[in-house]
Amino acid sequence: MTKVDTLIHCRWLAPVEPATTIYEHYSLAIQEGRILDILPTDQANSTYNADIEHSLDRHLLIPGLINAHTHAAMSLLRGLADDLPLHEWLNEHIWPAETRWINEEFVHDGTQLAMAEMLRCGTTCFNDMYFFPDITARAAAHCGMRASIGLIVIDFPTVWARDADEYISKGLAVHDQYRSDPLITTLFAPHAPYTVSDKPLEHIRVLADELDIGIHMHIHETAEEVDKAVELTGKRPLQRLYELGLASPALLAVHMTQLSADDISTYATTGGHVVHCPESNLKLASGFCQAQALVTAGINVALGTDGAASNNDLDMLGEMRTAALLGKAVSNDASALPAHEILRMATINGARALGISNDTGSLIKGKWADITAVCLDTLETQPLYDPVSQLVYASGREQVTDVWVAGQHLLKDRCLTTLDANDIIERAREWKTRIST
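Next step in my check: the chain by itself in the form predicted together with a further copy of the same chain, please.
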């Protein structure tokens, strides 16, 4: 018998790699935070013993979900201003609130609220873009959650930096600080083509090459963005990015709702990724991302919720369901984006986009033990013909019972182990009082 740290036994296991596989009555052996073995439970019981053993015999285990586009701290603005036209929402509500309120405390409290919500819906890793990325990184590392921290760059001054040069230099400091942290990685995060000019984009491209990190950017989110760029420069934003050399396997293009068939095939040749945020695109009436067409073209499509101010939740299980349903309607094909494809988008595709697929995104030997357990024994997921179908189409976030990140048990029978939920709620209430008066 080999001694391991933890053994998790489950009814069903969807490892994502190999694709579309479902194991029944399987176990995971975890040692020093990584998956040491994955094998039938009867073999596990005769091979390993463990200090900690979990029997999840009503549960499906999946790789921890990867939320590939967030503005975590914006959770504190959830529901501040809904049902408004995009321009009014941004100009009269969100931007003024951000200008007035964002500081280190806001980012800390908002990020904690977001992480608490994300863990409770099975998310183990998030890819963030916001001000004070140092605070976001510290909050994630402290909580034990995996995070990809966006080194935000915008042309105009904010409380975080005065100009593009300062955004970049402060971002590089964050990158240096966390370069050896096993949980925290960094990406450059120039906000969008319409808010970052050529010079900083060229600088970012050079630095991203040197440091071998990716670039996370909102691109072709709305028709207005594309039309205005054409009006001002004669070029569509993607064309400009191509000319600046930004399109490569290092690019994560978020939203991409405004793409012609030519755009899709050209983008596919660059090896760039797309982060699909269906609920935010719907809520802001940004347009429909042709997600199935992107997949068909061979583009790696990950999934994100966007910030809670435009969603208004960070529930990746719900986002998976919306992506699956909407994908069929948008491509006029009820067989588009099937459940297993959606699970890949929310796990391994996210890991690939973030450049961490050697470490997470599927349940295979050697990767970090980033694991989510979903109880499928509830009334709402009966009868159970196919566990992955029930996961995507019928499960709610409340069915997520346990979450591990790098083997650490961060959600235990729906209770957070490293975050204080009551304190987080209390601080959210205080922010509400401040912001709404």
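Positions refer to the first chain, counted from 1. Only a predicted model underlies this, so the values are computations on that prediction, with no experimental measurement involved. Residues that one form lacks are left out of the comparison. For the two forms, the rigid core is made up of the largest set of C-alpha atoms that agree within 1.5 Å on superposition. What changes on going to the form predicted on its own:
- Regions where at least three consecutive shared residues each shift by 2 Å or more at the C-alpha between these two forms, after core superposition, reduce to one span, 85-88.
What's the form predicted on its own like, now that we've got the form predicted together with a further copy of the same chain?
What follows is just the one chain, with no partners and no other molecules.
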């Protein structure tokens, strides 16, 4: 028998690749953090001898969920300014609060709170956009969570940098620091077309090409954004980005709620990605992303929660259900965005958008063992005809029992193993006291 580090036996396994596949009574053999083998449990028991063995005979194993757009540290602003339109929420409440309170301690504590929540929701990787990206990267690496760190760029000064040149310079230093880290990757993160001018966007395009990294940006989030751009420049924001050379396979366009048929067909030719954040868009009344139309056009669509200040949670299982239901209503088609497609959006599509699909996003031999276990033997998920359908339409985050990242058991029977939940809660309460006084 072959010795391996870990064997995980399960009732069902949805590897995502091949598409729509579900295995029953299967096992994963893990060695040095990667998936060595996937095979029927009876064969696994006769083939491998493991140092650690888990029998999850009531569970569905899926690839770890990928939150393709969030602002992790904003967890500390959860519920601060609810039930407001986006620009009022942002300009009159969130940006003033950030100006007063953002520092390294805020970002560290908020990121830890976010990671703890995401792990307990089955998320193994998040794509972040926020100030002090070095602190976010350090927190993720320390806890063992996979992260794509946005190298944020804005024209105006903040506590992180004075101007676009300094944002880019400091971002490049973060990229250099983590360029060889197995858990941390980087992307440029210019905030939005209305907060970043042409010169820094052109500079970012050149650097992204040289470094072969992506560009993560809020685009066409509201009708007001698009209308103001047309009024000021005579161009829709996407048209400006095309002319600047940013519309390419490197671009992750977040939100995209204001799209014409021409926008969709033209964007499809660029190879760019879209990150759909349905719950944040609904809460801020930003509009509806035409996710099924994007998929039909051949555009890779991933899922994100946005930040907890506008969602107000980081629950990717909840986001999956909302995306599925909203997709049917927006397209007026009950067959739109079926459960297996939604699971792909939350896993392999996110990995492709982030440029890490060779290493994660599906459960196949050779990839990192980024795995989420969901217990489906609950009253709320009975009877069970299709485990992926139950996952998307009937399951809740409380059913996520175990999570592994690169083979490391970060959530074990609902308990975090590398983060101190009690300490995180206490620090969150302390921040609430500071911010609300």
